[in-house]
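What follows is one chain in structure tokens, specifically the form predicted on its own.
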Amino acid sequence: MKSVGFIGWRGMVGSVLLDRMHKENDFVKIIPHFFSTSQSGKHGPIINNVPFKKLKDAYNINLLKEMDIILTCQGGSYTNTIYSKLRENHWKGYWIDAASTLRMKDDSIIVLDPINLKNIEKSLNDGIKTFVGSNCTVSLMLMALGGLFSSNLIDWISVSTYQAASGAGAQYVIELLKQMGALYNIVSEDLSNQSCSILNITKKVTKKIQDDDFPLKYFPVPLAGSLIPWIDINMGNGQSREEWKGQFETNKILGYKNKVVIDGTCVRISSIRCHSQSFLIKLNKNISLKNIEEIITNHNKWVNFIPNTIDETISKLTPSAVTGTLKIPVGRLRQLSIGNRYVSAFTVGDQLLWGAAEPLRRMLNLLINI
């Protein structure tokens, strides 16, 4: 059996994996070993219900020079210490990483494998050694659009996302808790009495979102009561760094040469967790909105087509009815009043699943597979 080094398995995606690889009975098939960049020496998770007694050192080259593989949610900080010191000192094992460092460098594989699994085992085959999961949105947009994309069907999207607080990391989850309990805090009593005016009520809000006070230690404005409309840094071009990643990554994914022109809007929303995309895809030839929903459910046993009316669209496809499962609902699907070939579609996943943790745990599979 291979020896897997874990860092960075505290972190919300390291939770999930975790979770997830309890769940599929996977450490039966690997011997794991725990790091840690802070507490090394301490004792780690339970694993088969045996307590893992003592962590190591997550900057020790020689430790991890005895992996045979190393899968870290750590971040693009260690991955910038660690990795190019372990190549340097002559490491040949597999890399598995959550953090956006290495995905566009030529040597690494974006692993999505329901969506490229061809690509990754030709890179197996080649000899690369490092495999990176892709932006969450990314992710899930090609779960959710996997047949056209497979098909050959698409021109080009324009996508606005709906990016919920964990996105971002367990601290802005919590900042966006704390700023929900100041709002409520501020307006608990009107609440309860009938007679208080709505409008004063809401004034109270606006005037507490407004304050010097309001808890803003990591989002840099208030999240709680709003929204977000810029995620990640500047390209330059007006674009943000999180909207770029979108036709970038789908197309290293799909293994083309930016064959596919995929562009929008990114914001931050107050949901807790699970993003949520809306489509407007030009198709590049006629085809019927029912061949559209076949192409789309024939291509994953995870997505999970909503038909297009009001009931169905508001008990299953929003972030509540899909946190914590692989689903990936699929709906608003209909022909747009600008031309037969453009379609709307909506999207909702869990971007801590789907979006992190899911494609790294089933690479690592096809690791200690070969």
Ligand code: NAP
Given for the second form:
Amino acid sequence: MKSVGFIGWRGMVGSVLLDRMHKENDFVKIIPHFFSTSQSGKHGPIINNVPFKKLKDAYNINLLKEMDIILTCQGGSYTNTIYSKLRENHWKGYWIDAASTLRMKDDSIIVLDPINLKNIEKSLNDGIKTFVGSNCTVSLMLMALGGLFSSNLIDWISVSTYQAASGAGAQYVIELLKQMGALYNIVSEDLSNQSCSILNITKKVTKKIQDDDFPLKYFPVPLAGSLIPWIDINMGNGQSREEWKGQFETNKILGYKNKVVIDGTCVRISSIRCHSQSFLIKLNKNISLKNIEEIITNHNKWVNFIPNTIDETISKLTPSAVTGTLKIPVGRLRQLSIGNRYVSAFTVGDQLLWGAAEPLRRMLNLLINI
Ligand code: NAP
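Based on the form predicted on its own presented above, generate the structure block for the form predicted in complex with this ligand.
First the chain shown before, then all remaining chains and molecules of the complex.
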């Protein structure tokens, strides 16, 4: 059995990964080792009812070198610090990573096996040892529109995203909930007083959002009661790095040399979990909505088509309906008045599952069986 070292298992992606591995009984197939950047020596997670007694130091290269596979959900700065040191120390094991650091390297593969299994298998035969999960909105878009991509029907896509707080990490979810609590507390008595004016309530809430003591240690500006139309750094041309990833990671996963143009605006909203995306798709030929529905639905077993009605949409195409599941609903499909080849679509997906942990878990399973 292979020794697998887990780093970052306590965070948003890592804890969802462990949960999925428990459900799929993956731990019986490996010898797990748990590392921490901040808690070495302390207790680890409980695996198959047995507490993992002593966390290992995630910065100890000699301990890491004993692993056949390292799976990290710790983040980019950890990968930056450790990965090259390990390789320089002649470590030949497999590295599976949730962070973006190594995604665009020539000797790494972005993994999303329902889309690029053949590419992954070829890379294993070619001796590739570094496998990286894709950006969460990219994975979710490809799972949703995979049929249109594999049928070569897309000219370009313009996308608007609605991304959950948990996409930024555990500390951000905690801060969002603190912000929500602060807003509730400031008007809790007014809410049960029938005669209190709504104008006063909204004034109090708005003032609280702008107060110096509003919880703002992680988010740069308030998220509760608001939104943030910028995610990640500026690429220097007014495009955010999150927006840049849409095109470049998609093309790498599909094995294209920037064949498909994708751009848009990425927005952080105050949902807790699940990223939603609204697409304007320019098709390269006339095709009926019924045909598009079939192509989308037949692509993979997780995608499900939501008819473009009010009831179906609001009950099945929301973060609250999708959270914690592997479902990839796609709906709001309609031809736009712009022209025949322009269609809209809307999708929601749990960015911690198909957008992060699940492709890594499935890659681990491929490696276990080598
Ligand atoms: P995260 O929740 O911030 O966790 C990363 C690390 O933060 C944990 O392993 C833990 O490390 C530490 N930590 C500090 N305070 C914590 C707390 N209160 N609860 C839990 N952990 C805490 O990060 P993440 O969202 O999982 O992201 C990990 C990597 O995956 C990043 O590179 C990210 O870009 C990428 N990614 C994330 C998502 C997403 O939706 N979140 C999607 C795709 C890719 P120690 O135990 O060592 O202290």
